[in-house]
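Here's a solo chain for you in structure tokens, the form predicted on its own.
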Amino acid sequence: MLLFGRDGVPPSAREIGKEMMNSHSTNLKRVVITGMGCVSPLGRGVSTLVQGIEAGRCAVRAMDDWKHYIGLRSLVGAPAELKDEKLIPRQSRRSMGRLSLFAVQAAQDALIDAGIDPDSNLTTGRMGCVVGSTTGSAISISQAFETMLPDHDLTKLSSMQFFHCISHTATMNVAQHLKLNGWVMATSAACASAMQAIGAGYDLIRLGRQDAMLCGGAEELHPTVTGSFDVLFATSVKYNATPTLTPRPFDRDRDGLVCGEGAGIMLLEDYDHAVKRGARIHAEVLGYHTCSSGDHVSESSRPAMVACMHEALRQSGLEPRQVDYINAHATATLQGDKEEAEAIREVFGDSVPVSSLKGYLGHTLGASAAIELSAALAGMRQDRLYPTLNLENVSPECQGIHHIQGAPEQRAARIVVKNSFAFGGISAVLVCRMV
């Protein structure tokens, strides 16, 4: 290995990771995706997400019990029906927030889908799960708050109110619930949590540290969340009165992002071990790579976007003319769009066929990249790219690229490029192949 440099000079970390990946790559194991399972704004499942963006539907709604929140400009979201909770015993149920709840839920039906009994034996040490989001539960951080500050009381405070707002709170739950005793870690990097954690399971299954990861992301919708962005000039505020108008990925009129929540929870497995237990595989992970642009804390940078899908593709072993299908990140905002629109067109030209899914389901921030990239997969089993829905105007900053617009396109894809894009200029790309 490379560790003193050549001629003497020190190797950079580039060189060293680049050695180490050489001297390893043959002893790596293949991932594969067997189980996926979600919560979104269009109801549980993902069939039934799928039927929700066959028919066009948006889930955005006004939330009219917002308006007392002064200052809030933006009073639309896209809320998630939370139902059967109580099929969760309350012995685990009590350490659970809204956006816990929820990931329990998606894991639960994550593991139906891989054939897996949730009430099984999961105890080998072998499977673990990383379950990322942007914070704790915001409704119950609120309570909190609200409960203890005007006497500043602690004693007001319930004591399993704790476990719902510590920032693990969703990995941690659905570990504890499931009694897995593998590794168990949480992501929280805003927009691209649940990529990371996708990209973190990847890399512990390929290196043979486990053999199956629960992976995703969970969020929960708040006023103070969609204030978090409001104050940032982020938010769409022109579509109060008309909310399934907006947001508007990529469009002319798009005026920002409009939150949801839910969970999306992905079953990633060693491919040996997923056969020899005769799994259906919905995709094979070929590459991932995260990166930050070092440059601005809210601002979109498209070259760290190119960098980062560079990097995936190199990791996959593929060129961008090999792609066949690219589900954006795009969420509607001014910049952010403008930013991925260009560095899609840097990296693959017109050719590649582009959408977003936030038209259908607003930005469920930590949970939208295994939301959306559930829905991609299951429509491209059907040889279906679905639209990118309220885009009626291209943008003229967002030309350039193949927007997929108005309805389906029927095609064969069998490699898809998956965007997020966070906070603090932190990219995150993974691409898959169709099995």
The other form holds:
Amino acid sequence: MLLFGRDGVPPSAREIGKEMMNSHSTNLKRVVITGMGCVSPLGRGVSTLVQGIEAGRCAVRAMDDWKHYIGLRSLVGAPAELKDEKLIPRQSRRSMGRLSLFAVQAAQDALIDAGIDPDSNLTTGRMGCVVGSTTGSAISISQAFETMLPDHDLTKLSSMQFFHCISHTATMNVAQHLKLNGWVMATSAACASAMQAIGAGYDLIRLGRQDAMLCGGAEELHPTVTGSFDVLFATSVKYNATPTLTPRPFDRDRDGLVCGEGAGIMLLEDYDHAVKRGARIHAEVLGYHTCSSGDHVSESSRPAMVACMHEALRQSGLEPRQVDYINAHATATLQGDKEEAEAIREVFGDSVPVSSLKGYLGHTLGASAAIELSAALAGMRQDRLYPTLNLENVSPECQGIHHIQGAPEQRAARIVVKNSFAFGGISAVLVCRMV
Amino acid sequence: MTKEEIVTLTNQVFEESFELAPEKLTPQAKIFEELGLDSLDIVDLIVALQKKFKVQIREDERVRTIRTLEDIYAFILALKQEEDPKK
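I've shown you the form predicted on its own. Could you give me the structure of the form predicted in complex with its partner chain?
In what comes next, the whole complex appears, and the chain from above leads the way.
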């Protein structure tokens, strides 16, 4: 690698980059997805998720017990059912808040899907996890303050409260429960947390640092979570009496996002490692990019989205025309959907089918990219591209792209682009190919 | 508060907080070795006992000598008698 340049002339950044690309490219591993697990508002498991989408079910419902929150205008949510959590032994479970329980269940399911027994010896140092969330358990954080603040009394706090509330609670609990002793990290990029987790795992395996990584995100529904979007006027407020009609991504009558909860975890694996053990491969990860708008903490940025999609495609070695399907982030906010539609139009024109799955699931925030990508890949396996639920009349500013509306499109799609965007000006894009 | 009341309430804490079956809760049961609690559980045990019996025991040195359920019953009984020596 160039450190000092030729003939004593310092190398340019471009030269160093080129050298790095050349030196790495021969050694980079191929990375595949061999396991998918989720707990979503449509139920536990990817097959249940897909069944719900096939049936056109919207998991959003009225959250009547939120009415006592003063100033909370959005009274809809997409809860996931938590069950069978007592199958996790108490000494593992005690440090898990709701989102960690979702994450552990999804991780177990991802391993089983990959043909790996979750109780087998995973303590090899070559397997880790990256699981992200917006915050630690919102329920536990709320309980901690409710316990402590009336009297400013710390003595009433449980020892486990801290482990429920910390930002890396999901990834820590997945690792401890499954006895993983490889790389363990948490991403915290709000709604792009799962996508950044998958991207981080992809890079670690690509570089040969790990053989396999459980990657994804987890989130839980709580009035304080919906409230944080509500104060920014980003939530859906007009459909409290008709909850299944919202959210409405790209639709003329959309009025904001609806928070959901759950977890999505994927097992990413070195291709050679997967082939050696005879694993079934769902898809190959071809490229990934994440970037910031460097501009505004809450406003969506079309230029940043465009740059992120272009770079993810460049990393994949693909042209936009080679993409078969775009699984959009589209949460049904007025500005976000407009910017994303414009960005997709600028990069892909109107030929590539696009849909958002948030009409079925609400916005599962830090879990959304993993849950939605799982559903997209499972649909593509059946040559089915799912429509955007609740998209009846495409909003004028969201036109000019190929929306999938009404019914699934039956077509053989191999290459998918998954978008994920977040507050903080974060964009993250993954490109996968069906194998 | 009688010894029987203390036993009932203490055992409730173990059933509720540590999901232990009532038949395991014999007076001689060792808290670490037989009931399976660890250092983190002890923090929660103290919080739960303080709440159940409305006592402050976190800073009490006698907590360190507790090994069995009977030790807890005796400790709580002593605390309650210190609160009201006439009983």
